[in-house]
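This document starts with one chain, in the form predicted alone, laid out as C-alpha cells.
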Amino acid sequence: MDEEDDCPELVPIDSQPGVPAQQIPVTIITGYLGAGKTTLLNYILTEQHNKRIAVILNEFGEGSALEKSLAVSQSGELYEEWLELRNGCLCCSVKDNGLKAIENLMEKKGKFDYILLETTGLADPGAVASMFWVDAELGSDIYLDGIVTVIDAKYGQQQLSEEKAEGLVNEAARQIALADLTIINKTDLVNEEELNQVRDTVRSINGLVKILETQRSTVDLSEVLDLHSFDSHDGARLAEKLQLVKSTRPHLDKSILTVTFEVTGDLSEDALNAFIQDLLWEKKFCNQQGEPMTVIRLKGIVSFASKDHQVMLQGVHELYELNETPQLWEQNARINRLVFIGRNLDKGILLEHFTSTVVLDTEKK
C-alpha cells in the first residue's frame, strides 16, 4: 500500500450486497482474554456472509489465532494496517481506542456495509459505546447495533466471582451487564451443572440479555449481527422483550443485578429526565445499607402524556436519551415498563421515587 492508512479496494463477493445504509451500523464484541473473541472475529471475517465487514482489532493478544492467520504484523509489534480478505472484509488493528480508525473507514464509506470493533480484555464496553452517542459528527454516518460480550464456559463463573477492591466493579460482570447478546463459549470443555451456573450468573446479573451457547465460536452470524438493541424503530420488540424480563437476585456477593417495573399511567417527561439524571448523574439513590445505586445499563418503553407515540428510554453509564419510536399506545394500556441493571439497586426505593415524583396517574402493578 502507498499510504499506511490507506484502505484497499475490495474484491468482489459472490454475491452483490445491496446498497449501503446511509448509517453503518457497528457491533462491539467484548469479553475476557482467552474467551473467544479473537475465534469469533476469525470466523466472522472468514465465512461467506454476503457482508463486507470492516473490523477494527483494538489490540492482539500475544499470539492470537488473528494475528497468526492474518500477519498483520510480521514482526509481532503493534501498528495501524489494512487488511483486505478475499471475501470483502477489511481488518485493521489499532492502538487506541478505535475512534480514529472508524473516521479513517467513514472516508471510504460504501465500500463496507457493517464495522466490527473488538475492544480488550479490561476494557469497559461502555465507554467505547459512549463514543457513538456523544459524537454527533460521527453519529451521522454510524449507529451503534448492539454490545456482545463472550464469556468462556470453563473460567467463566471464576472470573466473574473474583472479588475486587471496595468501590470497583467486576469487570466481567460489568461487560455482562452492558450487553444485547452473550455467548456462552467452549461449551465441550464443561459438563451440564458447571454451564448451569455460568447460565445462571449471567441471567442474574442482566435479565435482558440474549444467551447463546457454542463451541469455538462459531454461531449464526444473522443471531450476532443486526441486532438493532439501540434503534427506536425497534421499540415493538423491545416492548414485548420488556414484559418478560424479571427483577432478579444477587447471585455472587455484591454483584451486579437486574430491577424491572411496571407503571401503569402517563409520565412527566420534566420529572422523568430529573429522576433519571438523579440516579445516573447525582447517584442520589441509596438503597437500604446506605450504598449508592449505581446504574450500568437502562431499557425502557414509556408514556409522555402528551404523545400519542410510545418513547423509548435507552441508557449506558451516565448517558441516556429518550427517542419517540414509530408505535402507538391507541387503545392499549399505557404501561410504562422500566429495566435497571448495576450495583446496589433496590426495586422498593427505585419504585417508591419513581411513582411519587414522575408518574401522572398512578397505578402499580
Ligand SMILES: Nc1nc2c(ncn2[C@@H]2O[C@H](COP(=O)(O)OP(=O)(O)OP(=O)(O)O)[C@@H](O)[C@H]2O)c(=O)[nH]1
Contents of the next structure:
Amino acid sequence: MDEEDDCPELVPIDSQPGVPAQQIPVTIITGYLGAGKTTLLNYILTEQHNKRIAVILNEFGEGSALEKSLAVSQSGELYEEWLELRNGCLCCSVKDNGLKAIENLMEKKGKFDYILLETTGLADPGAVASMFWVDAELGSDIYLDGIVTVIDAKYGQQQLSEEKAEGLVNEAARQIALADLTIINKTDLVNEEELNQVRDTVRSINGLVKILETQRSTVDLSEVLDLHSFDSHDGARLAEKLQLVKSTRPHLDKSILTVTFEVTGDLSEDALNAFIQDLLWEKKFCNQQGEPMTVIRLKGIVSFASKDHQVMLQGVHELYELNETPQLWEQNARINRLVFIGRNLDKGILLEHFTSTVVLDTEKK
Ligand SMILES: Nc1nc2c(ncn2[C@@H]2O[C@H](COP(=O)(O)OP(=O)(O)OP(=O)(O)O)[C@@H](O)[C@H]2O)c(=O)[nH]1
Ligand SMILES: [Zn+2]
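Having gone through the form predicted alone, I am curious about the other one (the form predicted together with the named molecule); can you provide its structure?
What follows is the entire complex, opening with the chain shown before.
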C-alpha cells in the first residue's frame, strides 16, 4: 500500500531495553559518619563533566521522617512526592552547599539529568534504595543507578568491628553489604597494613563489590556514575562479574558475609519465587546453629526452561525482582549463578534447598 511508504519506520527512542527514555539516574551515596560523603559530592559537583547534577542531602534517613516517607510509599503517593522533587522542589530535603548548587542549577537550566543523594551516616541505604525501586515500578522518571558506600580508612575497621546487641546489624557493615561500589577514603591517614586490613574486611562482607581507594574522595567519575547496577540490559556484564565472585569468610563471628554458588540446569520459576520468598520474607532458612539467615543483597543470573533469555535476579532486603535480560543462552551451558550477602548464611544449607526444590528434576544428576 502507498500509505506504508509514508509511514516512517518505528524506532525505539532509547536503544537500551530496561531503561525507558528520559529516566534520571539516582546514585545513593552512603557511608558512616564522617567517612567523606560530602567531600565526594563536592568533588563530583566541581569536577568537569557534561551532566547537570542535582544533589540531595537526605534527611529522611532519620527516625520518624524515614517512616513517614516509607508510609507515603506504601499508600502510593510517593510518586507524586518524587515527581515534585524532580521538577525542582528539592529545597526541603537539601541543605548547605548542595542546596546552593541545585538552586543555581535550576535557575540556569530548570532541569537536571543526574541525582546524587547523600544519606545520613546512620541511615539504612536499603530503605532509601527500596523507595526508588518501588517508585520505578510505579513508572517514576527516576531510576536507581547504584549505591556507593564511602568508608573511612582510619576508623572504618573499628566501626565495622563494633559488636551490636543480639539481632542488630552493624550499620557500617550493612552499608557495605548493599553497595555496588565502595570507596575507602582517607588513605593518607593509614599505613599499608591498616589499609590492607580494612580492604580485607570490606571484601569479606561483600564479595561482589568493587573497591576504590581515595584521598579526599577523588575518584574517576566514570567509576561512580552510570553504574547501571540494577538494569537488566546489563545482564551480560553481571553474568561476567558473578563468575568471579567467591564466597567469603566472616571477619567476625557474626559478621555479614557473601555466599555464592552455581548450579547447571533450568529452574522452575514458581519454585524459585517460593525459595526467595521463604528466604527473604518468611526467614525459613536457618544456619547450623538454628539462627535465621538474613539476606541484605541478592544478585543472580538464572535460567528458566521456558525462556531463551537469561534472567537477572536482584534483591535489596525484602524486595526482589526477576527480569529477562536481552542476553540469549544460545549454545552456552545454562549455569545459574547466585550471590547472597547477609548474616547467618550457610552455603551448604542454601545450596541443598536450592537444588532440591528449585532446579528442575530432569536436570538433576
Ligand atoms: N585526612 C583526610 N581527611 C579527609 C579526607 N576526606 C575527607 N576528609 C575530612 O573528613 C571530614 C569529614 O568529611 P565529610 O565529607 O564531611 O564526611 P561525611 O561522610 O559527609 O560526614 P557526615 O555527613 O558528617 O557523616 C572533613 O573534615 C573532611 O575534610 C581524606 O581523604 N583525608
Ligand atoms: Zn556529609
